[in-house]
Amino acid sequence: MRQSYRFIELTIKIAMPIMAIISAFLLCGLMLAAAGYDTLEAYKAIWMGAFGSKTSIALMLNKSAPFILLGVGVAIAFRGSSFNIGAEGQFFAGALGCALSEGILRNFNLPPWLLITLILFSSLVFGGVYGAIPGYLKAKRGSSEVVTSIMLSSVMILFVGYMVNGPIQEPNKLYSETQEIVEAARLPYIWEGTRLHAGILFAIVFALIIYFILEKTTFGYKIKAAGQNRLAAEYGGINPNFITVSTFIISGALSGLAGGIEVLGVSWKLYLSISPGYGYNAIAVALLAQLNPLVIILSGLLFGALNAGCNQMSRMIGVPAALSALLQALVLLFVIAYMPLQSKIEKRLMRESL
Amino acid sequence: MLDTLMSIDLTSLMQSTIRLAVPFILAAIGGLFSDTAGISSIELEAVILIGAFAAFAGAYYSGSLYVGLLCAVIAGILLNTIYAYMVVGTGASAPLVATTLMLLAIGLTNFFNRALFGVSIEVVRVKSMQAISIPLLHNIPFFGKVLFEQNILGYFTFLLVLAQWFFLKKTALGLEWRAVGENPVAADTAGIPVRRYRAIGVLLTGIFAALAGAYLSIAASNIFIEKMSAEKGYAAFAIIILGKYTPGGALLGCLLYGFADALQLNLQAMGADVPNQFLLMLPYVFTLIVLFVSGKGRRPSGHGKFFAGRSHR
């Protein structure tokens, strides 16, 4: 009896996100048709754009890396019942930390592995410190972290805009970007003949680490306890404010790392359009995976594929690339729309299995 | 810097203060309709953005600004129907649904903006709303120019603040409304349809926040820009908290915001020797300070508490 209950529960857990994805594609297809495009042709182009060739697969994996890192970051904050929607700002904080530290370290002739480690570590620290602020405001003053983190996001994006037009602008002062990073600081390619860089490996390793922390350590247990019932956790000797701030720091650090990886692996310089809104859609990545870091690897790959695919599609048949933002938002909408349904079925199963 | 500040013309500064405050006021007063009934209005940002686009598209295709306003209202109602269904109906987390709607609003407006208007070199424009001077009153020195030369949405906004204040404080229905926000269970026992009031509150929020968006695209300007809501909805949400969930408090907070924004724009225009980005940061930093000072604020005690309805108990 118990066995079959668990089996059904698992089936529902897998079926719900798939249903959400299918529903999103159906509704989006209708909107595409309404806007006068050929839906099937567009979807085929997305598929080809993401999986059509060796190059496009590499591109898709590169796009997935930040989605996975940011998604895991959002998930750990969520588990501790904080809502970090400012991952975009922490991503840019990390990218800024990366550009600044590269600017200092480039003259020291360090071996590549050390140089890359130091730079990425500074991205981690920048993102973490910036992520700490909404956590602190929530713990100390009870300010809504949704509003504070999004405001801080806007502030950071403007600040990076100032930096790349002023203090750290490239030497010719023509473009709003930093000068290209030295060759030693670039992430190595890991697939012959493509531009697939090591970022995806970082993303997978960090997803595994966070999974381990959440499931196998006391700290992880405390995060989940504080997330489920703040009062009960406090009664059990857990300081919920500490959990709020520390999960926000981890969340920010992962976002910052993603920013550093994007600069070292893809753009090789810092400018404002390095992110197509990774931070916002990371929320959908995390929720689609039901906040499980291992499953986030899969949902991150899906979102990477959607982004890379839509970019290609836009180039091939002229449907706006903004379609990917729409598709991703619809996926999230259906995920949360199906949530009550899922808990209803689960509750019913629970009653029947007792 | 000080010289620059001193040389600003006070009348024009106050005029732009009001002009910039209007969308905040519409959004915050709209938000209060759900907040006072106990439902968080954190979805304002999404509604403003959708409203701005719907108004622009409606006005562009019909050639009439009033059709634009109507389209904004319809879009706001549709979006907040989702919000009401999920938050009031199923008890889903308000910040979560609000964020989803924000992403949806960004996705929809970006996609249809490019699909309908393209990204050509020539910017698509509409004819924007004109100011209407009220006879006699607009001749009063200073106040005449500041208050009585608004466009129709501006006047509507002032009346709306008064109407909401009257409704919440002076009518029996308003008392019931606030009871739903303070203590939904007690209100239910007294026979007040808690969930219906809350759902209506969310829809009213949708209408007025969408008009705030319309103000941005077809009254204060004549174009639609992607993400043109620029976190104004979140700022309005913070203002509601700062204003202790009252119409008067929200009005004051919005005027303060409008003033800060006007000052910032004036400084930019006069070429103050501060980088542009830092001036643009001011409203966001301002919101952060507001949130730090007001913290959770004094909100209705039933705020954010899901009420499942009688049959579920």
Given for the second form:
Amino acid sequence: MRQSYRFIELTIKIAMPIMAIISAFLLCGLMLAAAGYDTLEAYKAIWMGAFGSKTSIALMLNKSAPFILLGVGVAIAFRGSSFNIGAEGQFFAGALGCALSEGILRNFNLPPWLLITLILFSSLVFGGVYGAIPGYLKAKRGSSEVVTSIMLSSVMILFVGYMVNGPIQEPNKLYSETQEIVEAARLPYIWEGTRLHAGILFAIVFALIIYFILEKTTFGYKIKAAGQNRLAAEYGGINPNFITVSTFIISGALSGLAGGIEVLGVSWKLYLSISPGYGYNAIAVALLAQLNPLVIILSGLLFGALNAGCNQMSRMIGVPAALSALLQALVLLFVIAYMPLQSKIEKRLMRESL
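Starting from the form predicted together with its partner chain shown above, please give the structure in the form predicted on its own.
Here we give the lone chain, stripped of any partners or molecules.
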């Protein structure tokens, strides 16, 4: 009976995200049809833009890397019962740390592997430190991490805007961006004939590491215990304030790393529009995967495919590229809408299995 319950529970966990994706595509298809577009042609264009060629697949994987890292970062904070809504700001903090450290380290003639390692480490540190602020405010001051993290996100984005228009603006002072990074600092390409960079490997490796921490270590058990019942965890000897701060630091560090990888692998410079909303969409990535780091790899790939595919659709049949944001928002909407249903079914199954 117990095995049967677990099988049904697993089926439900798989079915609900699939239902959310299908529902989002169906509703979006109706909107496209109402606007006078050919829905099948639009979705065919999305597929071709994400999987139609080596170049398309490489672009899709490049766009998936930040979604995976940010999604895993958001997930570990959520698993510890901390709602990190400021991943976008931590992404920019990491990108800023990357640009600043590259501007210094370029003068030391370091080997590429060491130069890239140091720059990405600085992105981790910048993102982790910035993520620690809302964690500390929640743990020590009782502040709402939702409010503080999203406010700090706006602060960092505005600060980056000031930096790229002032202290670290490119030498000619013509554009709101930094000087292009040196070639030695760029992430290597890993697929011949394409611009697929090593960032996707970093994203997958860190997703696996976080999964191992959550499922196979004492620290991971403490995170999940504090997330499920803060008072019970404290009674059991777990310090929930430590869990809050540490999960925010890890979440911010992963978000910062995503920013660094975007600079070193794609843009090669820092500018204000470097993120199309990666940090905010990462919430949908994490929730769609039900906060499971392994499944986040798949949901991150989905969102990367939507971004790459919708850009192609816009070029092929003239549908606005903003459809990508609409689809992602609808996926999140349906994930949230199906959560009460999933919870109700699981509770009923649990009662019947007892």
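Predicted model, so just to flag it, every value in this text is computed and none were measured. Positions refer to the first chain, counted from 1. In this text, rigid core is short for the largest set of C-alphas that superpose within 1.5 Å between two forms.
For residue 34, the Cα coordinates differ by 2 angstroms or more between these two forms after the core has been superposed.
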